[in-house]
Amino acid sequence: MKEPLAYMRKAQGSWEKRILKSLNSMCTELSIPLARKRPISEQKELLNKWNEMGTDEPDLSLFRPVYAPKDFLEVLMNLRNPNYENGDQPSSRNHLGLIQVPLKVKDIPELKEYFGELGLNTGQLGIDDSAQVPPELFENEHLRIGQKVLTEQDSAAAQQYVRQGCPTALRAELWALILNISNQPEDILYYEQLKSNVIQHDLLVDSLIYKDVKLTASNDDYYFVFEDYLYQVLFCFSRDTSVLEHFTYSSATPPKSYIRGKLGMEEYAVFYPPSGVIPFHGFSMYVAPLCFLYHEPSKLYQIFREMYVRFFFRLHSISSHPSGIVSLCLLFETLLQTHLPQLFYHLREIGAQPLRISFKWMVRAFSGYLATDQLLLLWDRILGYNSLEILAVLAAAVFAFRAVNLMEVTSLAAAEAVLADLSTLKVMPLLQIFLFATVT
């Protein structure tokens, strides 16, 4: 089922119309087609500089991202269930956050049970001073088990294993095992076909991707070195029609465009871009961390594609799924309102609704906000639990960690300043303290 709730389907539909309208108006303003075949000379040039596309400096000043996370948040804030008139939604406690739809989200006892392996008595990678076991002992034993899991090529065992974190040396292989990516000759051939499609055709979304990488990853201390990988992966992704398959279980529908001169004639409608996914501001940050693990383009590509169709698409579509962004926002606000009520009310009173700050973290799955080693430990757990709910828990844990400072601030700008730099945070201790060491 794509999406059981009619009002969610309707909201997603009108959001898609807005995105497409934005894209089409950019085409009209700039007099640029959505797609064009490249002249042979241009094809040759692109092929020659395929591994150094970042050296190009086309003038993209007129291009703008189709949307940014904050535009999307405005849409989510206006979601309402029409069955409850005048906002009298049945709720045991009045929800004072920005998200006003009644979805079921887990409370702390349920989260404790769900994320049981993150408990204080279980060995974890990402915790330096576990009281029960000297860290070296745990790490050596964990490494040995990880090697065994890889030898046996057991995907389910790998998924269970990474809940306690991946040893750096095994992470790339374990993730590939969980995602069932083996990089066979036919996979490499498929990637080469996508590449030749990029060489032959120029799409308007290429300029959006190019600009996004320049605005985000290129300015990031961790990721700027991967700039060329990002273009290769994202250009190929936009041409990949196999990505369309995820729309069978996504609340979203791929956008359609018409072959020139055939507007409105269904038999001339094509999905645009061929993948059905229009990139937004920050999209390239879904790929950037994976570049640390995979250096072979076709394998990097497949891992990203699988991560996208399993997880990341949920972060920018409107749905009632527990890992969907609406549920994550509601989970985040509920955790704060329930467990840090004073902080929640204080921030709300000064016009600094917490979700306005944390939304961008969750939409990007914290990529570009945490130090890379910490981000990979977080993504280990996303794969291990096959769920994005941990993003909301971490976002709440960050607020809890900085609560003393946040109680002092008197404006949204000041609150944002307190939370501007997350690069020194350690993911696992924050999650453990918030879930298991707080009195509930």
Second form
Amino acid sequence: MKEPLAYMRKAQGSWEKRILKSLNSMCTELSIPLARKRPISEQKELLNKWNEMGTDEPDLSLFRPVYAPKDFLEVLMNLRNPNYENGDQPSSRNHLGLIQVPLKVKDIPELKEYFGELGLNTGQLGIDDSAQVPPELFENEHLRIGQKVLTEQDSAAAQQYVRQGCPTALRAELWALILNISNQPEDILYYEQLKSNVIQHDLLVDSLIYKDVKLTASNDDYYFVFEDYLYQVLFCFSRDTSVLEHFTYSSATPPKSYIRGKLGMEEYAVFYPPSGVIPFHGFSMYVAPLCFLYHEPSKLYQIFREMYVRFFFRLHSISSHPSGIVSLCLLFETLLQTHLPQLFYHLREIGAQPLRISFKWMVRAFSGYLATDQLLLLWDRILGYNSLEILAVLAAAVFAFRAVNLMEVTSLAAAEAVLADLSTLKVMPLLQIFLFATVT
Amino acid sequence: MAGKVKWVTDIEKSVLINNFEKRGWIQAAENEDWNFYWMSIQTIRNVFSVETGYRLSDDQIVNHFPNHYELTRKDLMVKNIKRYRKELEKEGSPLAEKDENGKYIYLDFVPVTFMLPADYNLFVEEFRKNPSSTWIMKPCGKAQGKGIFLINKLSQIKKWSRDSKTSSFVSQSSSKEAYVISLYINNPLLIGGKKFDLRLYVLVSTYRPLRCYMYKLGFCRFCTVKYTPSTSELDNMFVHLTNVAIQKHGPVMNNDKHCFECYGYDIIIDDKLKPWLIEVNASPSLTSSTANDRILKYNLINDTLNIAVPNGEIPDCKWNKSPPKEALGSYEVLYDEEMAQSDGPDRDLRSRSGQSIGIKGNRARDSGKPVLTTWK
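Go ahead and give the structure of the form predicted together with its partner chain, now that the form predicted on its own is out.
Once more the chain from above appears, this time first in line as the rest of the complex follows.
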């Protein structure tokens, strides 16, 4: 089922049209084809430097990212349900945030139940494995159970297990077990086939990917060293038609392009790019943290692809799904408004709507904002609960944590400054305090 | 006597000069009265050489020790480490413990190295134990990584076999053909598929008593896929005769109250997470490639100057070289011989072993696990 709500489907359709228009006009402006077969000499050269594409310095100055998260936020802010009448009377249930669509989101009691394993009485990695806690209390036993889960290759048990966090040594295998990635010979062959597609054809989106990596991951203290891996994954991803399958349950539709001169003729329509996914600014950050877990390109590729078609696609498409970005934004705003009304009101008054700051965190699933070890603990829980709602809860918890400082700022810029650096945050204590230790 | 410190340098680097200027020091010329001279290796050689050397006065400080090359020349470094190991072994120190294969458990931190042509036969013996291994040849007489190459067959270094059979004294002219050959670490730890090495900094303010500090910050240098030879400076000096018989010598490093030195340690970690000391630089590069790099080096020099020239005032070499804790900046005490000796029963062990080195707190860009190797 793609998307039950008509107005959501319509909004997604318009958004897609805009993106494609932007891509096509870039194409025309720069006179670069969407796709081009490489001459043999170029193919040879690319094959030779497949492991060091980062050393290439193509001229990317004319390329612009097709869109950035803040463009997407503008679209979401303008979403309206035509069947819903807000009325002229402001009521106590009026939502003061940026998202103005009435989707059902969980409240704190429901979240406490949903995220039960994060409670104060349950051991967690990210809290109960700190240096001061003797490992006999939790860590050793948790590790032993993890090893057992892996030995028995029990995917369902693994999903339950990682709710309490993965031991670093077991994380790669546990995630692969949950995502059903076994890296069989046919998977490796499939990856090699994608690689040869990259060698043979150049796509315009490759330049967008290049630019994105250079702008984001290459400049990141944690991820710059994986630059070459990112190209190896993302170039292949763009050409992977198996990614099209996720459009059956996504609200999105892959963009279509037509063979030159055959505009409008369906038999000459192709999906562009072949995967149907046009990267936006920051897209490569979905891949970067995975490089700490997997160094074998085909396995890294499959893990990323599965993470994308299960989770990440929901962060940049318009839908009513509880893990969709619209619901996450609404969940964030509702949590903040309900439990930190003073803070919310204050920020709103000074022109610093909280979602304007937290949106980019959620769209990127916090990649590039948190320290990597913390990010991986967060993504453990995404996998464990098969939901992205934790991103909204964490975003609210961050605001709660820095509430005192935020109450003193008087501008959006100052609020941004207070929240600019999340690299020292410990996610599990923050989540626990917000959900279980705050008087509601 | 209040006055501004007069500084000279023959290394035109902004991280140095900015640090001098921010202290309000005054630039001077080499032939004028100066208090502080940050010298290149060539210059320090002149200062302490028999022919061209001159005495330093009590208000003059330089940034090298007279015989730093004992640590920083590749062959001498290895020689001194070997000597140190043998000494420890002789006195039955637990540090010198060996495993069942005869390898040092704690002291095996330098790749096996030989001097050529002098140790050619010893090298061949070692080579034959592992004929599939790769070795790296570094010339003693060339600078900046020129002439470095890898070998994996004895035939590739036939010429040194000939040379070793001739006179056992190496003449001045053939010192240019002298090489060190080390076991090549062909299983380095890779991050992102890339080889890297660690650069750590150690400051020595005095050798007698030994007082040294390790900088808490360092960095990794990542290589592109192609092998790039080290660009360290190899001193152009006469190679000394190898003395196989180990005798008890005096301390290796000559102390001089006018001197301090900041060394750059190059370390490679292999895929078993074992660190290897590759070389020690007396004149670590002060060039910066990125903003973070520049900040790190600027702060390094700043903290170094705070320790070497306390309070930024005109130095007096008679001071006890004991800076207060607050002046250390990002340095932490690595070893303080005076303090160690005042600790009673452990005295013998510590004053002999010299260093307890922990590699921690560096900005190694791995998954966040510090690699700790200590020996006491």
